[in-house]
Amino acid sequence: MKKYVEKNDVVVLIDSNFRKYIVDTNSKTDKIKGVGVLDPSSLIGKEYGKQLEIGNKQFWILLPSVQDKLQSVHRRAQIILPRDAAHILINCSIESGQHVLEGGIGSGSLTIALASAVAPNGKIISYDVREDFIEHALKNIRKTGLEQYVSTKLKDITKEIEEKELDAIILDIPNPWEAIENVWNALKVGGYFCSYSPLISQVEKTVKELRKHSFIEIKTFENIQREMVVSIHGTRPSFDMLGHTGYLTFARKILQS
């Protein structure tokens, strides 16, 4: 475990309100919103875990966890939250060395979680129909130092999937049911499918299409999360419960009987 920041490190700065800022020590001096003007190379030699002053603010400096990277993503499109990303990683059995296809890169939040899981020998391939989304997501991914595990394509996943024998395919698009045939053809036997859909009507269409093909373990989840606030005076549920975000539908490819 590193004790001090070294050249080429990517670090996270955490302020007193627990807002997080990912900083690459190789970056140029720049103004970082929420931090101020910073020469990233000035962080080299600082001790991890200690608090330091930048401008008139105090920040803890740490090696970034996957959660730090997800929480610091600059949003443009709606992101898949860490609670749903974790569910996807487990239910699609994402592991190091795998090749995973993502349809709909958004702001790159899920891409970061997937790339962290498949590193150092795996690859994430992300399709999106919007070049501006790809460019924005890549900016977020580069800040985390995971860009070598991600390749992007300006493609419509409902029209074609070039790759074959994929370990998993995850869709965050409005019409996942239109990609199911392509998904089945691109997955390896035993490979996993997941779709993230805000509306139950989208889930119904997706499941109906899955049942036309050779998939098993078809199931849909909704994750509701509530923090418990523990203080010296007692414990109570947080008033800011994380309610509905989207439905996660999973399936697994088998051979036609």
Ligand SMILES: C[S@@+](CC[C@H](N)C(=O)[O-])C[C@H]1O[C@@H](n2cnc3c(N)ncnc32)[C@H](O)[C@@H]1O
Given for the second form:
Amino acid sequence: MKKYVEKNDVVVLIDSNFRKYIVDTNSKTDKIKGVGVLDPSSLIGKEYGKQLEIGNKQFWILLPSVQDKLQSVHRRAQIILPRDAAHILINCSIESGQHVLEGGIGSGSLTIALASAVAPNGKIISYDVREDFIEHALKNIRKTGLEQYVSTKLKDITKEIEEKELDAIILDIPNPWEAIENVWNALKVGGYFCSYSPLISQVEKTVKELRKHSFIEIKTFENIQREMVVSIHGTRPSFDMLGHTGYLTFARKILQS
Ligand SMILES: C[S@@+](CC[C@H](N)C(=O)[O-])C[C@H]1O[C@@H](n2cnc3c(N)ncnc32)[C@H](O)[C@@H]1O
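Give me the form predicted in complex with this ligand now, not the form predicted alone.
And the full complex, kicking off with our chain again.
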């Protein structure tokens, strides 16, 4: 375990409101809200775990966890939040060394969770129909130091999937049911599928299409999570509960009997 920040380290700065900023000590400058421009090399030599002053603000400095990386993503499209990403990782049995396809990349939030899980020998292939989203996502991914585990393709996943024998395919697109035929052809036997959709109507169309192909363990979930606020006066659920995010539909490829 490193004690002090070294050259080439990627660190996370956490302010007193637990806002997080991933900083690559190699980059020339970085902007931090309420502080302005920071010279990242000035962090080299600081002790991990200690609080330090930048501008007039206090920050803890740590090596970034996957959670820190996900929480510092700059969003453009709606992202898959850590609570749903965690569910996807376990239900699709994503492990180090696997090849996983994702469509679309959006802001790259799920990509970061997937890349962390398949590193250091696996690969995430991300399709998106919009070049601007790919560029935006890659900016977020580069900040986390995971770019070597991600390759992107400007492609419509409902039209074609070039890869074969994939361990898992995860879709976060408006019309996942239109990609099911391609998904079945591209997965290895026993490979996992997951689709993230905000609407029940999308889930119904996707499950209908899954049932036309050889898939087992077709299941849909909604994750509901409540934070508990623990204070000296007592403990209660947080008033800021995050409501609906999306439905997660899972399935596993088998061969026709
Ligand atoms: C909601 S965003 C994905 C967010 C992403 N999961 C994240 O966590 O940051 C949906 C993305 O799917 C892309 N998309 C929509 N239809 C697509 C398709 N048929 N093939 C590939 N990408 C598609 C959009 O351009 C958009 O970037």
